[in-house]
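Below sits a lone chain in structure tokens, taken as the form predicted on its own.
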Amino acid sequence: MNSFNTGIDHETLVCARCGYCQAVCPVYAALGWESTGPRGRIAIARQAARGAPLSLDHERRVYQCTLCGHCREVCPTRIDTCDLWLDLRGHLAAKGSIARWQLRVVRDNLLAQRNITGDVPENRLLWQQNLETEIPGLNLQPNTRVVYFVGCVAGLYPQTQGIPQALSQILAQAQISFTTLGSAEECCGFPLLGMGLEDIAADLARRKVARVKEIGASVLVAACPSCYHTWRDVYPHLLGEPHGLQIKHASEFLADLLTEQRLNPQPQETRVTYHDPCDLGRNSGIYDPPRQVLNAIPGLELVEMAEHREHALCCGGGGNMEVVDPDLVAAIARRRLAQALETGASFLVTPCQQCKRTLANAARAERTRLKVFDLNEFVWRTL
């Protein structure tokens, strides 16, 4: 992450202004305006460098962004434009900005109960109640080498607590010996570095990094791309050093207990679509583990939508931005949901939460047959 000078200021003048970035804005596609992509968001932004005050709009059109990384990923000049979204959000923290918009009540809950819903620590624990068989040593087992992250929206959201269910009995199955951070697990700090405040981020990270060594955990497991990207790649960043720790995510962990024979998935005459997740893979680079997964699975016909991979689209949950304009979100999410129902496949499966909440909600609004799973539930129910 750039500071503000060497990155607003230097990568404004860098701009070429071609509009290749538009073109693949989720944004720009579902609203039109010019403030409403890439590049007019770099005007913004080089009105911010040069000390002009923004107006409310121009504030907005900073949050209305999912910090997916497609525009970075078009870019002819190689501006790192999620990089710069970043500095630009923290130039507005700084000067009070999230105080004007729904974001100050995630950031109250962060600070207040270390989560982004404001549960008490102790709810945490409620996806636990509802498993199949017992799991000894769930929560902050010493001396075991695997944790399992479970992060705050599929800890804490109903609709999503099916995800560290499965993945939990999963690795129970195969006889992986595991344990979480149960009540004691604090929000990753993603949402906060989404709203530039990276001081509060950091001393997050600290404090994560310290309880999982506590444990004496060497491996850390997380099924959010959002909490896999910031533990593998901001908090190193953020401490100013590695560590230490090896970071996994649930994918990848799947995979290889595939490949060792340790699940033995049993086969599924169905047709399948794949979302590939903004953070997992253009934001950290991981496409084939989760298709390794499912083409694991005997009978399973995997079938790619028009775009995927590192020009997928994104499904609108990212950046915040469900705090600050839901309809945006709902409105992206609907364009990704039409692209997988041309696929004609029976189930959408996305390793992602996030990604499971915005397209399933989709789903049922469009009234369609299209059934949403998170990776680990679709592997578990083959088990």
The other form holds:
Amino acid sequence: MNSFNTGIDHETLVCARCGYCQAVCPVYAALGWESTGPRGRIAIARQAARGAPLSLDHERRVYQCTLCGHCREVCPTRIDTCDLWLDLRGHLAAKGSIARWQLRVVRDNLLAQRNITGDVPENRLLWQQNLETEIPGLNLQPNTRVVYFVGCVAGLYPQTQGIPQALSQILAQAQISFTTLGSAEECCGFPLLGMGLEDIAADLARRKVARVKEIGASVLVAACPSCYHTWRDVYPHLLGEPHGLQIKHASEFLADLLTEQRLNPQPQETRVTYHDPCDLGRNSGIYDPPRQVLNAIPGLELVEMAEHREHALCCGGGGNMEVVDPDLVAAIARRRLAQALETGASFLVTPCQQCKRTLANAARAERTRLKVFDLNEFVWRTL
Amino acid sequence: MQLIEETRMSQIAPPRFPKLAASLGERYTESDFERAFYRRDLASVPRVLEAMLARTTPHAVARPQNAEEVAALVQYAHAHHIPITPRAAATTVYWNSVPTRGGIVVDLNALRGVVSIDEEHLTATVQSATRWSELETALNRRGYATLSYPSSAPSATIGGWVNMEGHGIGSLKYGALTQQLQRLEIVLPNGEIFQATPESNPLLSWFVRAEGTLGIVTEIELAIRAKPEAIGNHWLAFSDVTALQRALVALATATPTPYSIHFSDAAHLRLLRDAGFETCQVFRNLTGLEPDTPQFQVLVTFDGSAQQVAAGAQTLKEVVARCAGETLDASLANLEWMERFASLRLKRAGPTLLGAEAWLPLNKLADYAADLARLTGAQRVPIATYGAVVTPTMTTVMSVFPSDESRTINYILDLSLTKKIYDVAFRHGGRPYGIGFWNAPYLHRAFASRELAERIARKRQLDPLNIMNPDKAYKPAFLLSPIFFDLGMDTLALARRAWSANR
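Got the form predicted on its own; any chance of the form predicted together with the partner chain too?
Whole complex next, starting from this chain.
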């Protein structure tokens, strides 16, 4: 289905104010005011298009959005709302808005250390310190066909460092020759795009594509859905040309390895439910490969949540919202967690480090027994 | 909220309605920022016109969570003579849920969810702001389905449809929503929580199509059905409107009764093409027809058992043969069925769409279309028409044309054509489909005198203070009284015609 973005001025006129978007918006479901849904945000965008000044209240509503894309899926006038929200954030950025919000810290970290946390680059290697087996050529190995792009969250947050550990060991066990960018890896630029800072993101994109090509790689694997989406769909736009790399999400790569019988998962007599990350599902169209991976595990019963695939509820962790409104993230995650609990599953599996963090935090806060795993971590336990 | 530069001013002035502020807490606001988002529905009304006619920004917005909170709020408003505007999805264009005198907007969206499904008696009980698509999904999961739903089901609420006309997809087979309702829980304008049934006093039927003027619906019990075993979609084409009308009349009374009949004209297809939609491309590829070819398309849907659906296909075949129609590719029919909630996609051809939705005798459709074609020629405007056959003898028709609200003068001139379209409908036995604020000038043409008098008497009985959604459905605003309205709109239409002729 084609979507349109002809610019803020025209798209905000095209909006029919039908409210289809509001009915599915996770932020609106949590906050409830008309201003908090996409229809309200379009009204704000209309004001911006007309050159009217926007207050801090307006800015807050613009940033209170996970960029989950559910509104785009249901829009009858086919407005590419995610694109529109980014344009609107770009408009705010040009007016100096970022400095008024905690977003400034992330932006400054990205400018200083080229990662979201402000860690020194060497910290990107911390996850490699306690691998069960040594993996040769793990960092910047020349003439390697496959580069595994770790991403800032998985590489630098202790809560999610099990993900690169799991995936790298899976790849090694499947005898895939791969390398990472090691301490030279830089943020994919997705958080900058989410702030409307496309120019800075474009600079990062150029640097990274050059780095991967220096290695001689032709395939880039990302376990982070946002990195994957950015590399696959946004970089060609930022660069103004195709980058020539084949971009694969880890779930696609694992599905291929399982099909080729290069991995041999052991039986797991358990019930699992699967959460579709917005940047992998709605924003990239990848729904089946992660399910194929789970279904390839003998004995595993995969139970879908009431709303899944295109209709999946957001976990709340996207769109830089964790920086702007962590309480809202938690409220949205609780709603998704409730759907997971309704399935009676013992495990909630998702192929995204951010979804894992938000949902695991919600599970802990709600004192549930549901165990939240990243897909790579879950698969690694079965090998 | 982590705001580095905290500049938001705390509210200095005491709340206008302190009791509500205290009882509803964070679900109540008098903030300038929040209130501004509640002054619109789907209609695009030029600011100058809006300012002349009404005070559309409420003084406060409240978001009650249950009938008791709604009742307490209404009791307060009743005691203090404060106007109330109930609002849920706000998906009409007549200002049914837009304030006209400020007051309190009661945002009902927290009253959302399926309360229970009674499998023995085939009924469902829902909170009033439950979306139709949510109910349908919940029912489908348990092997049931709604009888009918509006073409805006993804956002339209069940309470909203109770308050409007309640005809849509499925109405031809299962009747209007009125016939499906078992019970309404409604907060009356004095704050009493009332259970309305077909036997209650006042009757449940009083509150249907009342446009939120007789109370606030909080819970609804309605009939449901077993989920149909099969569905069959058919896409037909007719070369002229007379053949179309003959076919629609035959299908509307056929056995088995179709679940849904939706039709559209070539102008509709052209607007879709202009808007860049793939449907048009698919249509062209499948049929080899250029969208400019004068044609009418009909989507007919049968559902039920596999046998009923097969019987429907046979009936359809006979009607098509008898009325010189053509059956198009089934894949296109399925595509159109998937798009049944996307009629607003036409708006991309605008960016604004103007038009009129009328309730019309089915056997007058050809006359209506011919008359409308004359208007199209005179005003040089591409008017697209689509509609749904909703009873064996009546259809809804929506006739729309592209405009641009950002060009205010032209837009105001274009607004005059909505009256001209309604005039065409009136000439052929039609009436507006919904009144609200904007169609109030047509009240005496929409209702027989006796019926209107009865409606006004009900309003006076239940809401003597006129606090519940005032200025809707009973009497036009002074500047919209027929004498001013007709003169003003007809003058504008003449000016528009002269302007378009000289362009």
